[in-house]
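Presented as structure tokens, the chain that follows is alone, the form predicted on its own.
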Amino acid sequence: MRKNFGPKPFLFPQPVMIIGTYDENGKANAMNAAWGGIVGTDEIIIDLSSHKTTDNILLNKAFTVSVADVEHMTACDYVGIVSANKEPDKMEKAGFTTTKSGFVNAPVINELPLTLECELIDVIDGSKFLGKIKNVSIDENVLGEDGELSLEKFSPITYDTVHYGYYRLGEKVGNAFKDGAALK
């Protein structure tokens, strides 16, 4: 027996994305966003209501998307509940420092190990920001021996849209494009 819930955003895991932008004075800002994801090999879409961040994206036609991790969960939640319009020292209070992206006019948050550096392509239906991923930068501390991102070293968190919790992603359970071959 199944229970129907109607239309809900129950797709898991739901990434916890920290959107980085610059304001009109070049000051870095960040906000926590849950509604979005990858829509192609080099595109991402984020659904945002009106924020300082959305004003900044429209101004600069650029943004970064960093993936929240276990180590910085509190700071990542903080930038989602506090507006830069009301707290001018939001980034400092979160403990975040930034470096300007070399690919787009947006900040890379130094403390978060994985960042997608994006150029705004379009705004769809007034709230869905479609970006082209111009570069992905990854802290070397979360790279494996093969020089690629290692989920054994990087601990991203996922957002529970049902109970509003953050969860650590689990262990490796299989091999993509291989394990299914046993059913051929």
Ligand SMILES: Cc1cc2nc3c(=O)[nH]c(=O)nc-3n(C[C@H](O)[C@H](O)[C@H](O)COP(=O)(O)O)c2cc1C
The other form holds:
Amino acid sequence: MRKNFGPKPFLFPQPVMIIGTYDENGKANAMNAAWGGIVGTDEIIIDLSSHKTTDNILLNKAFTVSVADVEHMTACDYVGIVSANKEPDKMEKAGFTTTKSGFVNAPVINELPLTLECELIDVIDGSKFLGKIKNVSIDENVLGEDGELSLEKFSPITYDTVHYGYYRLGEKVGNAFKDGAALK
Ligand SMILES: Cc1cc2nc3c(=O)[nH]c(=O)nc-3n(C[C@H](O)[C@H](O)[C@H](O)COP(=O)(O)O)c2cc1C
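For comparison with the form predicted on its own, kindly provide the form predicted in complex with the named molecule.
What follows is the entire complex, opening with the chain shown before.
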């Protein structure tokens, strides 16, 4: 037997994305966003209602997407429950510092190791922000010996849309494009 839940946003693992933007004075902001994901090798869509972040994206036509990790979980949640419209010291309170992206007019959050630096392409149906990934920058501390991102060193969190928890990813269980071949 299966139980029906109707239309729910239940897709797992759900990424926790931290959107970085600059305001009209060049002040950095960050917000937490779950509703989105990769839609092509260099494209991403994030569904956003009205926030300081959306004003900033429309102003600069740019944003960054950093992946929330276990180490910064509390700060990542904080930027999802407090708006820069109400708290001017939001970034300081989160403990986030930033460096301007060398590719788009948006801030890279220094503390979060993995960042997609994106240019706004379009806003679809008024809320789906489609971005082109112009660059990805990764802190060398989470690179493996092959020079690529290592999930042994980087611990992204995933959002539990049922009970609103944050979970860490588990251990490696297989190899893509390979293990399925056993059933050929
Ligand atoms: C786990 C989590 C996920 C969220 N996902 C989204 C989302 O996908 N879209 C959205 O518009 N807001 C989302 N929010 C809410 C914003 O992060 C929140 O309103 C934030 O304060 C906006 O900040 P700003 O006004 O400084 O831009 C989420 C919040 C949390 C805690």
